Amino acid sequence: MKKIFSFLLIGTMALGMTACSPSKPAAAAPAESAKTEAAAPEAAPAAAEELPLIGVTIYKYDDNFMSFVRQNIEKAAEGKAQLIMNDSQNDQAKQNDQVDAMIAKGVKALAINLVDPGAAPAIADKAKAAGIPVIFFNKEYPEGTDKVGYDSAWYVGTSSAEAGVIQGELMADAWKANASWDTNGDGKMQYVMLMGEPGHPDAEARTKESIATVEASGIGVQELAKQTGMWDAAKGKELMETWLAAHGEKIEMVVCNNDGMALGAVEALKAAGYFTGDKFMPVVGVDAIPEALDLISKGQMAGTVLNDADNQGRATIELAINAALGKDVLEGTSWVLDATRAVRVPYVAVTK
């Protein structure tokens, strides 16, 4: 079932997963830092050297989404880990070595946010040969967790497809109840699609799936143009500056793969003039940012999906913990594994 939920409560979350931190991301810090926190006023404090020492990658610090879900592996971990926090700048080079300095550093576990999902078996195998647990986290090995080679090998992250049907659900619903979006009359959706990072599951899934659920809801489509915008804004708002070039007010949606492409979208909207008077264009992202949810209010934005940051790390850090010490990896918890060694975070459709 489809569940829809309201601006105001999903903004209550949002606001909650950045109480402590900055909605836009922080600078990018070194390449690797260590970070150990101290435990809950409530607990006995417990001494840094007994808490498991965990080395985490992110494919790079800068990515709108990823940003948050650093933030929530670090506030997870509080009180019941170290981490050793690296930057991998969408290097996929460079994160190989930095999984090699945290074996040789002692690590207990890995948690690691690939920056090729295809390098997982590579990963894997250096995991293996120190005989230290691996969590991959938000990007997938294409052919599944369960095929990296690697008992000790999990994944946390969502199920790619589920994005793109919920977007088409959201954009679907939306066009049948705005029939003024139909602005030559022909009774078709003309749309120009921003993808992510070509060859990752989820830009894939995403850009199939949305277009494939509005096809099957009975509107007919066509496909203006679609180009990759790497989930970068700045990217995102050059394309549609040339598409609105190209294609101007045939345009009659606006389709992208993430929340940071649909932010600079909207900025190459807003300097055409639109979102101004009755001139108008939909855009519909994924990820639920801050920044999108707060488009979504000014009515500038017709709606998001939201992939959720807080359990992403929060998923993330308690299996790799658990790992860690040696334990099931769910003991403690409420996630469940799917049949290709798995936990899926679930989307949700957000609209004003």
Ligand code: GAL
Second form
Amino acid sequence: MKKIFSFLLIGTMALGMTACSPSKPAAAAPAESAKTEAAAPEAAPAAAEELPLIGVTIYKYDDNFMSFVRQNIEKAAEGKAQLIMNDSQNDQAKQNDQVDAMIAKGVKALAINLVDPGAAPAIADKAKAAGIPVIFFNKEYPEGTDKVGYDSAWYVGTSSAEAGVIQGELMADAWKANASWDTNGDGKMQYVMLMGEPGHPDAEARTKESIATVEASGIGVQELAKQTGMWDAAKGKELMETWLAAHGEKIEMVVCNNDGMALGAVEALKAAGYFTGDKFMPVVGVDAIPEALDLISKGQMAGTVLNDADNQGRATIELAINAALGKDVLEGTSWVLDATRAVRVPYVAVTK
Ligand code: GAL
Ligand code: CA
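Moving on from the form predicted on its own, please list the structure of the form predicted together with this ligand.
Complete assembly follows, chain above in first position.
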């Protein structure tokens, strides 16, 4: 009987996320919806038309983690800003049009979750021509936001490598605590890797740093397969099915750049008889979405890393409001900017 070592990295934010989002938000939504945020119940509430108008794009609404960032943006804007929300439907040309339309409507700041990280300079050019500030969030221009060619451009996200390092540490610790995971007994970890989208700094860094951290802990590794599942559960499931057919029980670890793909991989593993009797496979992800925390509690995922959607949403809107009002972007906040004009919200690792 294999010993199942269930690993749980959660934080207060994850619990908060679970508490305010009992069910997955609907994926399908209109491409654009104008939202008038209700004013806060204060003595003299600001009329909606006095609140700064901010134009927001999400690269696609149908992304597990981004649905939480979106909810937190809307929550953080309540009583402080009016938002125009756009689903860019994973289409950069569509997003460019949405940006043009929002500028035409007179937004005072843009908050942009790019479809293509390389499109940042083109969007910055549009904002610059219109004389409005832009806050990029979640997808970082790979060369750094200080290189997009516009001084009034900032970034809110994470330090991409950090999640990979934390994920690598949790894999290494769990591997060392569970000798039976080395099913062929060669002392090495035979793994498959589900990557996020190519060219996304988070995906590239998580892929590299997770494995580098395992190796640095003294564990040998062998990669059996590595491919992009585009952050997507259905694609993760499909790839896992292919890899189970090709490598079967040679696979000893499933490393996923995010929880969405991990959910898909677990589905494929279940269909192949895993997680019943003593048939087990360690699967690790990143994000700590509620569904992943649920799988961890059932022993069907070995671990995840909390990607703080709450603070990323809040920082994005706080910087955007300040920028819209012509203030210093950090005024009245506790965020700090690095040399590339980025706010980096930490990944939270709190053990059970
Ligand atoms: C990452 C997150 C992924 C996906 C991606 C989209 O930070 O971990 O699950 O949402 O952002 O850019
Ligand atoms: Ca092995």
